[in-house]
Amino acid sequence: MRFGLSSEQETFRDQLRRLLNERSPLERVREVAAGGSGYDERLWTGLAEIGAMGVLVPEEYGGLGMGAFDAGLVLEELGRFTAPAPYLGTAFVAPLVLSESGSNMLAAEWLPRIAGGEARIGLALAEAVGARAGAGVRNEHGRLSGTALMALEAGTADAFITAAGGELWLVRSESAGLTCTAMTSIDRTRALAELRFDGVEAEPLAGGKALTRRALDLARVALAADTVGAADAMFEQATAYSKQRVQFERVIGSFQGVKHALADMATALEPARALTWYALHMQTEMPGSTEAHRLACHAKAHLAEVGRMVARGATEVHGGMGFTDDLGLHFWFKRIGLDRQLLGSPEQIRAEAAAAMAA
């Protein structure tokens, strides 16, 4: 049996990287993060084009009704290219947990627009994760009040999904009551909100409990898919800077130091790369289950600390210029911490994982 890539999942992989290439290079980056929106319409346009948009939305709706795997290595390539694309919520979370929720109405609605690239969809899950003091959002009659912060891909959303009072809804942008005030942190390429409501008529996504935690799963797989590109992405720059810098008339890779800080970062990506591929193979294959909620609790975790530790060892390879903006080392280092710090410390999930165990 092989375990790997297909060949068309590989096809599709070479596709996406000269799309990313060709629209996401370093400099339109730095672009849009001086913008500060988070969103590329050209990048977008391009996913649409070649069907990223549309990988698990359902062939019925115009998608192509594929696995959490093959949007996980989307999730995977735009986080090597720091990519500027609010792919999470819109193509990843909000296509199975509406197709799931069994509003016939709103799949209809949302799907399609989903798949041609023509709708985006916010999160706002951090509440069900833990509210902060002065936060947290509430259900009065189909109608939401109090704080939402930290909301994932605010900056041009159509509509958010937000937990309150343990379920799940659908808030349009436009609705009366909702005000979304940006929120700065150190990844400038995605934009967070804050959400208030205030008498906010929402739609409501029956499942209770169990979608909601679907939800966090699916949010939390992604964060670590993200990681997993962005962390590649900085040890293949340590790499290769490591065979072009000379010190002592010679390349700084000959040296035992630099050759033992790659390896360890090698060797600490490669299982994580697998286990969260895992993750994303159980979220199709096993979906709601304990299991699958456990291994999404460890990959994002465990690619927190990885994460941290290569962006780390590839700065310090990189030495002093690794910590200038000419690199543009930083933009991968900054994903890297925002993606620990989204819905939940490694700690607080390992927690969460081993509470599920024993229930």
The other form holds:
Amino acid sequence: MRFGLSSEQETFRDQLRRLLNERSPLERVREVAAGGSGYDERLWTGLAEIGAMGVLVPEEYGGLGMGAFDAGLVLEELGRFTAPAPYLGTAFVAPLVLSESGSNMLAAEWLPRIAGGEARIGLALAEAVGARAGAGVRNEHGRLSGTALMALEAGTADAFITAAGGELWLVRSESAGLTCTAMTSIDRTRALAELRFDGVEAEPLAGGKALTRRALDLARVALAADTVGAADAMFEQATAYSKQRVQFERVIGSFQGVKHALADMATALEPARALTWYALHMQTEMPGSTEAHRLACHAKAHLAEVGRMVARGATEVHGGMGFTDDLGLHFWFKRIGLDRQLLGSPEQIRAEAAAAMAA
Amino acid sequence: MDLSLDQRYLDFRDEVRSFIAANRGHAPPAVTFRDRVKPGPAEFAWQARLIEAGYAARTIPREYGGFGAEPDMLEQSIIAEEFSAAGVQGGLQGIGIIMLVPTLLEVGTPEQKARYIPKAITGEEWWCQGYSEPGSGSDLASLRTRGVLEGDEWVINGQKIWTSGAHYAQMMFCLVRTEPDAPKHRGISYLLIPMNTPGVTVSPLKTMTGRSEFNQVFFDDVRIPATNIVAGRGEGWKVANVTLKHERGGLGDPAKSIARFEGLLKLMKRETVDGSRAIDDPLLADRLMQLEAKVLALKFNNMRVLTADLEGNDPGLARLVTKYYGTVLNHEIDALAIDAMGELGVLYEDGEYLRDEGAWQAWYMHDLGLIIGGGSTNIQRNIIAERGLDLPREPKAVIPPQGMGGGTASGGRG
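Next, give the form predicted together with its partner chain, keeping in mind that what was shown is the form predicted on its own.
Shown next: the complete complex, the earlier chain at its head.
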């Protein structure tokens, strides 16, 4: 029995950290964020080179055929560096959803390109959770019409996994009748868009509601993993800062007020990490099960709360500096803020989990 | 991530299950929500049966009356899980068994092991722990109960508090200041005191629950043999820290939170107002789900700790946070149960409308005691920050001239 990383996984994580240290330091994140594409070519090819893109792609399609926990390690590290890489839709949700949709043609077309870092797939799933006024996508005889908001990782996507009429569809970005308009959010490391569909041709992904739920479970647990990494980074920066910053002739980390704030963050974060790891593990251990769904709900909702608490607390430990653009702590603050809002508020997700439990 | 168990552990789990199925008729009734009961003949007979089968005192050597198995944390956790899942009481959980016995095994003399361990594990000789004093709670090492060696006897004077089980224990392991001139941590010895020694007075301490879960113990010229000392003079603090190491999983044990949460879930499915169930109230259900996430987080955190232990690694923060996290979580579970009962949530002791025998209010109060005891929440935060995050200790304040207190210490306990 081993709950945690194997030595191979530790090696893989170290490799990821080296790559991200080199290719995605804060100065680089800042440059890419200014453009708002949510995509950094050099980082992306680096991820493909170390095999990160193909972690969930089956071996027959040129991937590594590993588990969601392995891919979750990539997400956690991307969050740790607030890295602009559309990994969540492309390399975490798409490989499993496309393989499970039963369409060998789509799998054969897309999965090898995903593993090679040559294709990117965005997610237009917000309406499957709840449609804002004016939003919603309809299916009319295999053609989609309507509006999808907050489509994730849209900046450079070649196609979108789109929820419409209780089912999932693959929609190519160049399709006639599709317009993609960027939506500017607090988090400039990830690209969001409004997609307008006007009788757009789409390829159905067989699997109905179950596959839609599966895609949501995957995306939610991935957002939780991103938050774990981002919150960890903020917490570590706050701890380090509290050992350097001197006020009243003492490092501020010697004041119980600061110590206890940091201890509270550690106490929230450590068990939350274990919850997320298990939720990731279950996504490929018991895919589509009630248990995997329940854990995805809990991981997403819980990390939304823990993330907010750490983001706020770690910024506060930095005092006025935490509030500046210069320090850059806000990149993590905003990353965690976006993770929380996407694909279901904690209240909404808990209501979903409660309904299942009350039955 | 490998959560599978080797075949021999699966076989072991089957063995435990078969034992429980075949023997559960002999088990004493489950502990009620009422007073912490003094173990009696039914508990002792069950304990003897469990030791014989290897499900209690499992790793205690045979020469001291134990089962004599090699230590194996997975076997231990399988035993605990199976008894808990079956709702059958496991082995006795006295402080003598949990804390004293492992300490003697590590630092006791052969005579002490032979004299004390066999009777401690059967429950024949019940132990209590004399640590906290009225003036020494979080700063335990400032304790002032004094022991003076006169001839071949220690003469003890002073007072202990928060001593659970003292009113029926036969023995106490006790921290006593024997070297008044040494620095505070090096002036303490670990003494073994028979509770029937003249000069020992036990006085029950009634708490907010309305019950007396604890006692005060007074020592007035109490004379015990000079040999009733574990390790050397002035080594008591070190010995106590050996003991603390053995308290693993005690406070902050996820099994307790899981059981508590399941009780809450049942209550919320049963409890109705205007004909609709508590669990169908969106606000209560939201709180329930927040708590379930935390219970699961604690459970998986514990699996990380177990993994580190199995591999001989330091689990670091993952272990340091469990007491704080678990005790606060249990208290939140109790609070939701009370809120789900609405006005009836305040009923206590007896009456037709009491739910679960009034357990939730009793727990709500008792669990607050556990948030405080065993190193209070604020002490836990210091420990997490200082040991886990390597933050500097609070500088010492200027101390008023009387007494030897001052500074922070860690981990005062009952």
